[in-house]
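Just one chain is shown here, as structure tokens, and it is the form predicted on its own.
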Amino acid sequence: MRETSSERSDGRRPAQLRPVQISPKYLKTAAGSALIEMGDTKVLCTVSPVDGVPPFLVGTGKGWLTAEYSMLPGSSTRRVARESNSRAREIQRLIGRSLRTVVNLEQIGERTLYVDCDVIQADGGTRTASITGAYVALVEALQTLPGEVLVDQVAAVSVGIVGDQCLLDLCYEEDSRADTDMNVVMTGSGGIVEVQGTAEGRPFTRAQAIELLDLAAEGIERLLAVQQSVLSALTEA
């Protein structure tokens, strides 16, 4: 990926993540839970497996992931109201279908894995940070549970086009004023999962798109580094 000399709002080169701190077994009263810090953004991911799985999958022996994401009221300027709205639940299902890829849900029973994320703190990329979070929260919880139950890694990023230039990790400021808004989840052996790619103002090019997936996949490189040492310290301890 090409980097210009050219500084962001916050400092930041184009290429350049802003600061990442994952924490794990952040809550003391869930099977798993981290929670992470992509710049001013903050959000709270938990996993709790529970026994049942929904009418379509009773017999079969089959587990099941699902996922709910909310912004907290105070994650935001304005009051954010705690009813679940469209937003939210296009957001849910993301992280779902993002972290089902990753995991064998045949290994786990007739349970239901079951992914909370809040936000409480917004800056931007709320949805990417939680698929992030959520990953290490679900190592995690699958410590309980015999089997290989993980078949790879997962992350997410979002990118965009702001004043002609591609940018990596966009914040809120940067993202209002985006001409294309981009989010992009990868898996580690570098299958695409998602790509959610809209156009605010005028549309982009082909190789614009190109240069977006290139740069989306050199940041989820360096969450996947991330979430690799946070899990390491953690089988560790």
Contents of the next structure:
Protein chains: 6
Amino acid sequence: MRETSSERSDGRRPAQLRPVQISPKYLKTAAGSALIEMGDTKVLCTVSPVDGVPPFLVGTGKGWLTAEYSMLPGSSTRRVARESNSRAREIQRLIGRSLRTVVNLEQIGERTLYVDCDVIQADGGTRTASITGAYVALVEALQTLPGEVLVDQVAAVSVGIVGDQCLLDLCYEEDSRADTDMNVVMTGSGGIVEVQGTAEGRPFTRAQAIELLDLAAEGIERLLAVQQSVLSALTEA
Amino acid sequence: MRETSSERSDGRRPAQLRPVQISPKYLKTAAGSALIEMGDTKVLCTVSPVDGVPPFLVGTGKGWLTAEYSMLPGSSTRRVARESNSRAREIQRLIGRSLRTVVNLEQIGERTLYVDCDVIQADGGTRTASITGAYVALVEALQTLPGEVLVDQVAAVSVGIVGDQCLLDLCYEEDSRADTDMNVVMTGSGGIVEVQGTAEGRPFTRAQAIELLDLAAEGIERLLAVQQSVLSALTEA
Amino acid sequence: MRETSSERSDGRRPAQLRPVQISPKYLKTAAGSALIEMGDTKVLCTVSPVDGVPPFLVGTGKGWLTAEYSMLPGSSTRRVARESNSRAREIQRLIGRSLRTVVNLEQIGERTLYVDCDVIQADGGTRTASITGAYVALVEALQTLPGEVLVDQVAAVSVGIVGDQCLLDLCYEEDSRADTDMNVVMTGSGGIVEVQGTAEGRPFTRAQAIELLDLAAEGIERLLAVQQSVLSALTEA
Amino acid sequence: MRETSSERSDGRRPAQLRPVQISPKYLKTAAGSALIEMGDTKVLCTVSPVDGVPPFLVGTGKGWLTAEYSMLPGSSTRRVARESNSRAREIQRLIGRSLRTVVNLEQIGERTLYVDCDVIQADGGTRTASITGAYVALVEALQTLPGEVLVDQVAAVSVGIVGDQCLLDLCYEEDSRADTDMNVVMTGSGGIVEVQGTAEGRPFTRAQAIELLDLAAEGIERLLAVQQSVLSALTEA
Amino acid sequence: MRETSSERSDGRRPAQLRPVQISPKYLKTAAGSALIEMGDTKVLCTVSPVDGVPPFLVGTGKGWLTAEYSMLPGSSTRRVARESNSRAREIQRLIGRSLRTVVNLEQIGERTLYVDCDVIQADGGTRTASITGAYVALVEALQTLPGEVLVDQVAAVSVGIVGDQCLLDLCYEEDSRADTDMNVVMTGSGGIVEVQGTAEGRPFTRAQAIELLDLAAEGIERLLAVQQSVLSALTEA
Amino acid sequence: MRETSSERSDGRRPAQLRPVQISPKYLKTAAGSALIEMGDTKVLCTVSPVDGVPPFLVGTGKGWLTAEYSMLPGSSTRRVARESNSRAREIQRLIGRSLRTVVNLEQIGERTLYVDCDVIQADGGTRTASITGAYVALVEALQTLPGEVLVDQVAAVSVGIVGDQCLLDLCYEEDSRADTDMNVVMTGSGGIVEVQGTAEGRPFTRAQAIELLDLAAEGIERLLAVQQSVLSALTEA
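Okay, that was the form predicted on its own. Show me the form predicted together with another copy of the chain next.
Time for the whole complex; same chain goes first.
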């Protein structure tokens, strides 16, 4: 019944993703790189393996993956100040945790995979797009390292409640009107890695929580398919 | 059926809270203060109204509420370095958002309610205990301000999956073995304010997500009753 | 003659300490911990041994002791901003120096004793109470290490000149009216470790300096007795 | 005679620029934006007018222009740490000074033009490409403000001495072998705005200094033509 | 009896100051400036009145005096890192408090007197030399302001216990061997402004404390005379 | 023909340096030290060898030279805030690069030469005076190290265009009126190490650029002679 009545600002149905495009091998310089576009949201994701690990791993033979997230100053109609803030750090911990779930870090030796997600243009859903795009850059970068390192696939999407309707993949205009905003990260095998639901205005109910989870699962399934199609084209080439 | 088989380290049933005690009016200096103890977790919560608001509210006549969270160095068997870190900031944003949900900030004029949660002794669940305890300190502090400011009650609890079992109110030892850790914040009227579920190890399923939510709802109901009992004793005195 | 005329705000005689209570083993988490209360001043002192020493001691086989001091935000009727400031650092250097005087750091190997003094409620004399309380926590923590490490006992008190009268153990209200404020640290064997006297208003005379020193010595003698009584109860238990 | 003998790594003649492309209106979010590509060097330039000016201009009715420069982490084969460093600040002062030369800041009221240059991919000459590209973004952004603000055109290029030969527009590989590196900024009317020549290895002679200046002037003339062609296409559209 | 037996490294008697020289009007740029030399210790003191006061004084019509203290990197045989540290801040608070004692800040309007003490060459006693020299620079700077602002004269000296002997004005070599180090600040009218005595090794006795105070008083009397002679030469010229 | 018409504020001819004096061995504490005075500009330069090198040189057996530059607060009629800023860092990189050109760092082992330039009094040309003075301090400091480390001599001067006239060695008053400001660093053998020319107002022409370079070369020749005369006096003594 989600597909009826109230119009979304860009004419999408409630359970419809924005147009998604992932451009792999976007840069010559980084080991892995991908530009992901979800509607007007554009994020450049790069992955750079660097020798060395954080202190708690030195001497263990295991590797690490860490993420950084930043919005370019011109990515928003109101200029974004450049200094990294604690909100960015909350986001980058989310990105890092999500990607670590699908990598066997014991296989890569004492090196750190730096995942950098830089938002070129922001129109909502930048943190979940970062995860979905970074997965593609990660696969690219891991092709330069020996061994079977990937253990699963991972993608993410935002959902939310606007008015009384649950919507998939909110753009900025919808996000700013939403009563609830939820980010969901899931693996290729259907497991939930992360759920972060926040009531900005009215609290939400148990039933709405479940509807949001299901809507997110639908969207993530389609994003996993986009990732696979991009990556199989890469392998063939 | 959760109440069967596998023993918890302190002999509790899966859906059982640790002993909870909230000591209101703990300090003479702060407008509101409460010490909350959940098992061996002890958090000192204070609320201090301060004149002035952040720049985005100046001139609006509205107030603000912000939270700070910190662990005292001796609160953990491994000494906690004192410098505030970005993890603390993620936690204090959660505390601040949760409490703002139940306060009508338009009623308090251009002042800021500083909520300070200092962990005296940590044994798991410090961020959710902070929310539950800070609510009591907040009620105290608001008694010094005119008007009807509170619009609802709020409390929080952690739940998690250890082995294959969903457990309520994890202590530190359980938390460190958990595959999934979820913090849930709910209001007195039963709405969900925040859900943050993270798979530290294996991803979790839709069914487990729902079971965790329901377990949290049970626990929060009991915490709301403890808050009410403490506060009614205060009013009578 | 000090004991005559002018009334103190709490009715004490000029050479009278406020009620003192030291609660040892206050926390389960820290190796040593004590809550000291002098009137309404309450300071939580913990001592945590941590492996490693500052660069200038690496390779010497000797240990180190360092102190940190902080006021909790709600410890004062005017909220205390949390960021550690340089005034706190001046205080923590005083605490550290005073305690190092009674510890044989060559006996503890290359480890650092972190002494943390967190003011829960402030009513004057927090830095001297920190030293007196931390000594008890230090004795506790050293029981977990082998060898004879303690070489003496140490305690501290503040004295000051209000009007023309020399007073022992100033509370906040007295301190804010004092012309001179002096902190004195002495050992169990009666030596002076530190004297810091500052004229906030009128300079003081040589005769007053000597009277203040003598008044402090009286107070410290009583605090040393309180420490011994608390610690002997511990040992018996 | 520069055009003879020694081969450049990419087959260019000594006085030949790399292929240059400027893509205007690159983003929807920023008032002005352009992607400049010089060979493999790619810089995203945005210009955002923001209300307010630095303290020294408040109340004067005049505006300001300031630049920020940053390399994205994946822009180099060796990952670039994200924290802004003092080298970046030296570069952004150069960019800011160069663009202020061609803008009549008295015409724009008390607003600040933020020029952001983010290096997407680095292959030498990023600071001079930033100036050349930012000029196009600046023209775009100024179309949203009333009045005649631009007083001249500006572009920049790097030159250097490799072996004994003066070369135009060094790529990274040449730059790393150069004995002298010089950045030159000139206006549309042929004036020199900035010359920064540094001997990394052997000092250079008066004759070489003049030859480098002349080579840069040739290159800048061509870059000014590219800017004009891009901007006239914009205006026609 | 102090004047007997044990030799000081530079042949001085125990109660003898090093040669003192104060060069007033040392710079053309600062409102007040003086170079003080005590033996090989050289400190450049400048005083600059700046419009404006700290927040707690805005609107009161009163002024402020604040001090900064720094050691130049080459001032010690072991290079001093340039970043201001908390030890410097403890010293600059001492300098500021001492000078504020002799200035009537209500007379200078809402301006701040910045006292800057930069150690050119360090050989012990730099903080007390800073106070003594800064007083001269302060008098100079106050001549540019209207009104009677000075209420007294102030100077400072260090004393200490080396072996069992009390010594005046310790040089670095003596200071590093001292068991006790005491800094004393006194006014022209003989009042004590500050006493800071620290046992670096063995604690000191009541009798030693009094002997150190008396020794300091002798030294300060001579320094006050040097200041007066320098300043009267200034006034005559 | 430069020597005609328009008067300079201090009566100098356009190609005339201000009176220059370099006082070597200015401090006892630093390995090398010199005070350079050019007119009213006074800079204290010290050089301190410190064991250890930056990470990129560890294990190579080579040394390093780094410079720090700072203005003392009282060095300007408007007090200079003490915190090191990015402009200072741009200057210290210039000083460091210039001096490294004349030192064979492979000869000094894994130690770092810290060059500290502290401006005592500023009247224009402080960065170029720093280079010229630091060279003398460097020669002194290198006499304490074995081997032939110096490979050339280095000095620097500022030139500029005021009105339409090219002037040598601008004082502050001239510098603030200049349309173009250029700093030039040259070696004893006549090579150019650095040229930094900036149009503050009107751009400058190719012909003016050449005239400025030639004027700087004249001034530097005289400064090199002053350095030699100071250093030969040192060697003879």
